[in-house]
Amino acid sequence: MKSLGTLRQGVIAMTATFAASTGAALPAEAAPAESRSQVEEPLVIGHRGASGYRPEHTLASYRLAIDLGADYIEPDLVSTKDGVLVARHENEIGGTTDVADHPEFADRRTTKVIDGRPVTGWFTEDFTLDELKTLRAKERLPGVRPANTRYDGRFEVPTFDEVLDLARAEGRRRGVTIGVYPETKHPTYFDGIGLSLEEPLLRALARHHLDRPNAPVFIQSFETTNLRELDTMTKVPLVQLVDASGAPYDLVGRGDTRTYRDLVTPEGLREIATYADALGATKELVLPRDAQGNTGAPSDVVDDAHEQGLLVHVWTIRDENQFMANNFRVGIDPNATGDSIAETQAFLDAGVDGVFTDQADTAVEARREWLASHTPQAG
């Protein structure tokens, strides 16, 4: 089980730690062992990178989020056939690489079925490191981003290990600490064909000296049986991931008739308080949309998950109209570019800790206006 007394001790030294770094105020220590308030400064997430800008996953993606200004950067990992983390949204390469276009390759597509979907690809998992380095990335979302194409081709797909290079080199060159956080991608599916995702993923934070309570990293799952695995292995802190709709695979393959909305009630909030430090919400839990598709009073999830002790961090926040609320769109292109910055506040005000971005600039932006208007003036 975890402790929210040393929960709370290592969200605190990983605050100062990014104080320390930036010259930020420290927020104060009084939050009770059994509840706490919104930290003081909430965190940006460079989502997949700057997703936003370059395609998602790639090494030119976590850098220029963190030239952003991102606090932590976030790799999916999935795992080779040689069993080596990589950075990848799926463990289904066709729409993220240019794997289509390897004839050497052609005979590795194939449908297998992923927590209970068939899927048609190519799979990570079919592919050892060497092989999958001649590959390049290419963008995922090219009708909604079509000025990241140019960049087709251009990249590999990173290591887990050079991700973690990444984050300590550009954190030392700016004289700042960014922070990592890796999300297991599929873990009973990987463990299922036995390559667990968790201890090569623990050894490399080891390796990279990251293998403490107030290290700047999250560890995330959508699933909760490998959280509670985690929960015994690690003093990382870790994220219980959950969706406005469907369940948890492990739940699901073991007939546990829990949803992600069962997960976020009271009861389940204090469940989750048993294994995991924080909460990551899908925006639609936070800020529920009404039959109009507009934002309106927030949830309790924030409250309830703040008296168990979690932290909360929303994901994820786009620039594009298609992927925010009506009342945050700016015309009617679906393409164009809404108004995120309220957008960030909204979940700002609504008492999240922390948000997942595909453009860090905005919400750095978001977060700088809003940090200024709740500053006390002196008087």
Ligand code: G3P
Contents of the next structure:
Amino acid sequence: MKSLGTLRQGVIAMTATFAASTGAALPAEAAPAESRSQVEEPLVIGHRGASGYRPEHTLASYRLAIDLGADYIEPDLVSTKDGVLVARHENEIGGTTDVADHPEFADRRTTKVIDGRPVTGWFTEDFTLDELKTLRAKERLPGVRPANTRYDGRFEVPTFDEVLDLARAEGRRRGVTIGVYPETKHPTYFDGIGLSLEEPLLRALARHHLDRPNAPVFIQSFETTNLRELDTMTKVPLVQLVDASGAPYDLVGRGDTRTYRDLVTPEGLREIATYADALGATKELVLPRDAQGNTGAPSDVVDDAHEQGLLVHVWTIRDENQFMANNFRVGIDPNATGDSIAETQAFLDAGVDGVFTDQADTAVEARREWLASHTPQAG
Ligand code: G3P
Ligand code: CA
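Now show me the form predicted together with the named molecule; what you just gave was the form predicted alone.
Below, the chain from earlier opens the complete complex, with every other chain and molecule after it.
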């Protein structure tokens, strides 16, 4: 792992080194680049892009997240049949593409066991990239985000290379560094079918001059074994994702009884710090909810993680009431907008170093207000 100080300094250092290390000169109007995320400023991470406003994991979603001020964009990664990494939250694509409307692929619908659970649908590993490119993305949550359905059928499933190209191009256009925060999805499963995710991930980063210390990249996983392997393969910061329930599937698969809750004890965090650089924690682990569904005092997780030199990034802030604790909700409509600015600031008060968000604009505003009220006044 890298030290907390090194990582925080790296946020600024990447600004100075990014253009040179990519081998491409910045356009005159864009130089010098300025990072959006200065030292000590919490990161805003565009979760699946700007998935509150566009179908998730599309170039349009990532581009909008950048427009709205995200420092990093977050592609979840799965593999095609021919070993190409593409951005989807899971390998089953019936819920986020129009594959069901393609009669030529009707016979690919099947049931598989993914991480111990049966899943029925269409799977990226059964499609070549050329075949996948004939599909179009659609909104995952049409009942919650009906406005996003106007974009159904318009956007392709992007490759990881296309996401990296977009981040670089949009960053150069604005004179800022846009980071990329890829997540390996179902790594044990993909290893088991001969489509390991880690090697093509690192090859893609290398092609884009990003497989190096201080690159504007974090690699994340809910599993532990692949992060330990990656720690021997790359200097890019690694993020151990932890949920409030359940256990990493690689541990389950080999009979290890440790749960995510075990991973965030002081002992668990000490172990994580031997191979990872940050903790990606679900909200409830940082701000537990009481019996009424309200948040109260923070848990010890942020302090304990910092004690081990781990950054803490929390997921996922979403504007709609149903995704937040009761004390941040406004009204009773689960799909109406709650006070995600206050919610974000509660997590910043709890000491997190970054937030994943579906709506980067509200997170940026929350951070602006929060920094203004936490910056000592001159004189
Ligand atoms: O990667 C952070 C967060 O995205 C984890 O949850 O399910 O949205 O990938 P998920
Ligand atoms: Ca993710």
